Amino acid sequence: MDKVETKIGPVGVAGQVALAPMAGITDLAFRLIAKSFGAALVYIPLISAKALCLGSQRTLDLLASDPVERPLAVQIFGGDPETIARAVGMLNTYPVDIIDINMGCPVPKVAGHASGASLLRTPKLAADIVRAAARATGLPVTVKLRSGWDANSINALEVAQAVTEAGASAIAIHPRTKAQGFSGRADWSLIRLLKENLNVPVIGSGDVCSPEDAGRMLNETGCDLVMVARAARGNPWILSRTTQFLETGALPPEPTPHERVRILAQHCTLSANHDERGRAALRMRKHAAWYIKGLKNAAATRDKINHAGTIDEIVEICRGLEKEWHESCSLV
């Protein structure tokens, strides 16, 4: 069966499963893992437009990418149209295919500075930002938003209509309010509302924790793609299992403990290859905890990894686990 293709502007996205942009998590190494597991679309997450314009080396480092990631989106945030336009102009020189503007991040250091989810309270400014971005690039501009600031101001449709009229080529919605953060349930009816009222692709996000969830979201909302977020941490198999489930109706088995440890070791190696080893070791500690969660002796193994000083030590621990937890091992 051929993959379903969605057009975001001129960019074709083959498949219906995207990996959500998650700051501090979906770095280059993780995105490469995700692509190898069939993610149709991945994002460089949460680049500050202001920091990019100021030439922050730390920000520039986040823009590292690999050709196998394409189509690749880069997500930026900011509250000033002129700054956004300058940042987008700089991104034109990078090998990316889509510019995504974050209008949903609830964390204070983003939403507290007239950007991220704060833009939900100012639809005109949100539209001005998209208009400025679209004028600064020939790439499609998309928006990721939430349902509203709080339960008393659910205005996702109003904001989505404003930004699409300003030039947005697709909308991704996580239907929780800023006030909810990640608590409660995502209101999928808002995904359907946007899909029924917009003439651009709609990407649904929120509470996609299994292949069955993804299928239910597509059926209930009519959205074009589903976005997997927290459920992919330490579990890239959800991307391949969901893709296969959507394409064939067959539900592949969960990975074995041996396979989980093997991919963890591969993730460690990729992280070391694309970052300074000290930083990679610190980053991989949290990823390792997600990969081995629920496995036999996970707590003791996690403690060993947290005391590892280098990525090589973490890989060595993983190799030891591969031998100890072979196919005969089982989840506890």
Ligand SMILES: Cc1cc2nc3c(=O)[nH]c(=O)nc-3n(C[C@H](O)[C@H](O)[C@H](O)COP(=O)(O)O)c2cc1C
The other form holds:
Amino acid sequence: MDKVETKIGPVGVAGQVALAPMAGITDLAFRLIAKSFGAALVYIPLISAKALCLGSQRTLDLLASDPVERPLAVQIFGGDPETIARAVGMLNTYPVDIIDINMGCPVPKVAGHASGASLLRTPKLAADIVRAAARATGLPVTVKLRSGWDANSINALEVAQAVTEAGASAIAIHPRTKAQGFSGRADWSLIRLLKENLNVPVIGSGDVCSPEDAGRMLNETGCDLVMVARAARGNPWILSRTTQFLETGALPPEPTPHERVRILAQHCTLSANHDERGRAALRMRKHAAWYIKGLKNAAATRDKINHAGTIDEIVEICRGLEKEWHESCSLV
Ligand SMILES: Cc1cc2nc3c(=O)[nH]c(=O)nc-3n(C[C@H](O)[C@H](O)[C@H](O)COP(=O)(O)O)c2cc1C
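Now that you have shown the form predicted on its own, what about the form predicted in complex with this ligand?
Below, the chain from earlier opens the complete complex, with every other chain and molecule after it.
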């Protein structure tokens, strides 16, 4: 069956299940794992336009990518159109396909500086930022936003209309307010409102925890793509299970414990291969905890992994578990 294709500007995105940007989580290793499970679109998360312009090595490291990730979006944040334009100009030399501007991040480091979710309070500035970005690149510019600043100022449609008039080629929305953080439920009716009133693709985000949730979001809102964020942590196969479910109506089985630790070991190896700062073991601890959650002896295994100083030691622990589970499975 042919995959549904969505055009974001001239960029074709085949499939309807994207990996959402998650700062500190969706690094190159995780994105490669997500692509191996068929993610239609992945994002380099939350690059500071200012830090990019200042040439911060830490920021430049975050831009590392691999050709298999394409089409690849890079998400930037900033509150000043000129800085955004300069940063976008720099990104023209990187192998990326979509420039996304964050208008939803609630953390003080971002929203406290006229950027991220704070732009929801200044729709004109939000539009100026998109206009400046669009002038600085031939790539499509997209925006990811929340529903508004707080319950008294839900204005996602107004902001989305302002930024699409300014040149945005798609809108992703996580329909919670900045004040809500992650509490309550995402209000999917806002995804539908945007879809009904915009003539660019709309990507829905929020509370997609299973393939069935993704199907419901697509049906209830008419959005073009769904994004999976928290539910993909330690569970990247949700992307392929969801894709298959949407394409065939059949729900593929969950991987066995043995397969889960094999994928964790792969993730560790990718993380070590793309480790710019010698911190792969530290980064993989949190991922490992997500992968092994609910498995036999999870607490003891997590403890062992947390004491591992290198990726090789973590992979060794995974291999031990794989062997143990393989043997116990073959005894049954
Ligand atoms: C740890 C974490 C980091 C996130 N970082 C980003 C980010 O860098 N940029 C962004 O647009 N959204 C970010 N988000 C929001 C997600 O992309 C997504 O919109 C939100 O988690 C709702 O989806 P979910 O219910 O599938 O988790 C982050 C979410 C989490 C949990």
